[in-house]
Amino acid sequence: MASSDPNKLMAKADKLTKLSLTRWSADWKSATQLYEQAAIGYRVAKNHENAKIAFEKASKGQEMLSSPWDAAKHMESAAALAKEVGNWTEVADFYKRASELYMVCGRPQPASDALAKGARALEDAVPDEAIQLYTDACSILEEDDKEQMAFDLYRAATCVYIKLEKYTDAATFLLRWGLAADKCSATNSQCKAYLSAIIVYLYAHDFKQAEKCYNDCSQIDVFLRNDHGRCASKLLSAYSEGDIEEIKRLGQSSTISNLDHVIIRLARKLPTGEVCALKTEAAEEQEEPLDENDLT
């Protein structure tokens, strides 16, 4: 009967693995099947970081093996352990490598997918790597003409922006969500993104950057002749106005009370800043420049 602790299964596959004058080739094969016994043994024992290290080695052996599927989920299970065991690190470089052995497979989905389980396990700990990895996770299904697919991750990457208050990146992200939503005639998706990108610009007292978003977003009809295009026309004349109360009616609208929780919590705020400057502003505006030739 063959031996179920985990050590000597370890043990025997590295054996089988390392060439010496007896043995002139590595039996990968015999060796995978070990480490994948060893890493199961390891796992039920919850011995997390030993497991990992051998889902690892696992997932080496498949590649050896020539079989990227099954060295990816292997890797996806180290991914999953070096989580467990806090190696925030291994987490994103596992999850990558999983991604990368899937694009091998000629699997974008779930290339996609393991990127976007490393950027979930890494939103509290190491959020800008977070960000990288769900930004890398759209990438694959844009480049697929999947935008549909990446909705989620759209919303999942402007979420960490807007907890670490990178207000501009939240922003340039709904945009890149309302272009992707475009794409495949999403144009609900599409019209909320906008608007969403336009409240995020306010809250973070951007009135200009807020304004030219808007005016951009309007060049699209179907912005322009819908509720969030009107909302967010409304949202701005307030502004100019220096209109807080109808800042605040808006932002308890219907309209706005549809998009994603992160952007009713911030419309609900607003205004965040001086508005009576911007009316200030906008009246000065308004008058006729003065003719500096003209002193009489």
Given for the second form:
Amino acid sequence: MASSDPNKLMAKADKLTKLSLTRWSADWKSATQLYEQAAIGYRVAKNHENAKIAFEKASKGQEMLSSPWDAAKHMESAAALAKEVGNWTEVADFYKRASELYMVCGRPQPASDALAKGARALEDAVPDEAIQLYTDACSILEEDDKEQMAFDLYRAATCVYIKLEKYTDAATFLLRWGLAADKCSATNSQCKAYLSAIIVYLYAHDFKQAEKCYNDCSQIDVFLRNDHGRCASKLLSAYSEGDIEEIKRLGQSSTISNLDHVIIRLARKLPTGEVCALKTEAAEEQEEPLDENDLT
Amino acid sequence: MSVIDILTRVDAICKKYDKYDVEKQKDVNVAGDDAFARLYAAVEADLESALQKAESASKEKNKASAVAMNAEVRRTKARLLEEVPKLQRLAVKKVKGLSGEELAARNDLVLALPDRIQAIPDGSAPAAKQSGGWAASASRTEIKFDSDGRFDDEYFQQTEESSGFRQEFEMRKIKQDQGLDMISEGLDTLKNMASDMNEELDRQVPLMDEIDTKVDKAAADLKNTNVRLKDTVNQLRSSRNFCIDIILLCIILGIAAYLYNVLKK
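Return one more block: the form predicted in complex with the partner chain, after the form predicted alone shown previously.
Complete assembly follows, chain above in first position.
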């Protein structure tokens, strides 16, 4: 049976499921089996389009048979094949559907895994969609108190943001990562996340934000006392003094070299030329209050 | 070996074994009643030994032992200087059997003592002798003059050596600093790796717990199945059933063979 033409199998299965005068209820059991065999046959023959369709139908069959786990598994296979084909919307849809089915099974971990796989597949093609999927995956895990697993997802999402040069979004996501780390008391990851956020802000020339971020994060004892906190404060003071050498030196320091490699790249490029501008800006701000005093 | 060396050695050996020389001891004891003479003799002996030590110190190649010996000499000098006032008091005292001239001579001797003591070279005085020679402190004024000229040389030599020492010290310190820097970098990396490993292990603890329960369940199921299988096989294996099975099998084969034969014909 397995060696027979997948097309024939598909046709047979379709006949079983199509309702007509002679058939009053679809025979999903045998149909699903036939669909699965056809799908495997197509995959071996590298016929991605048909294999995808076969897997889709098989998944629907499993759903009808009330086995959401198998249905989800088939959906994932269908999605992987859709990726081969290059149909990105279908990829996203399939992975989302698979994740929903996993949730129906009551298994959030595979659900978020499915979304993560989808996001990874879409990273290059449709990065916005990928980010959406990553965010959803993170929320699923957080609801289930499994933040530890979400770290990889946060990391990947941050990389995508930085690739897209959406620095404020990246920084916000990093702060969210810090929050998740805080909940599971992963202090090292938390401090790394905060330091990365400050670096991203600095890279985006947003000195005020960086300072605000630093002030916020210093509320947290762990960060204040940590190596990363000290490095951050040194970086900010070097920035406010306009000391390019110091910034370069800090960029080479070991604290920064232990962060994620995307962040390291940003840090190495850090003194992005506007340091002197920052210094004069700060100086001007100090002068203004004096002027007011003079006037009065 | 020259004659002079032999003479020096003989002198030193004699001095060392003087205490075994009975006649000399008798002489010394003659002056036993005289406290001044006793003390003076002791001070003289100490002075001589200090001088010898100073000579050997100045000949010494090893700087550390030279410094140690010079310190010894200085200590001896300080001690001797303390004894001088005592001697002065004793010198004024009248002792029987002593002429007035000798008394005056004693006073002079005592007065000359401090100078002699000070003259002992201890490496810090500018009147240091370069080479251990026979010259006693008797000719010290000449030596003073000489060492004034040599004063600069010797000082210079010391600064050369000490500056070389200082440079080496600085270089070693810099090398140590570099090494410590490298060690600190390595330790930083280690620390970061260790905290990452810590978090990873924390992450895996609940997973392991889950695996634990699942495996326990699977093991229990397996045990159950095994027991049931054992029962079934035992039932099957009971010899009566087995024999019956074999007999029936033979009968069937016999029937089949018979049919085959019949059909073949």
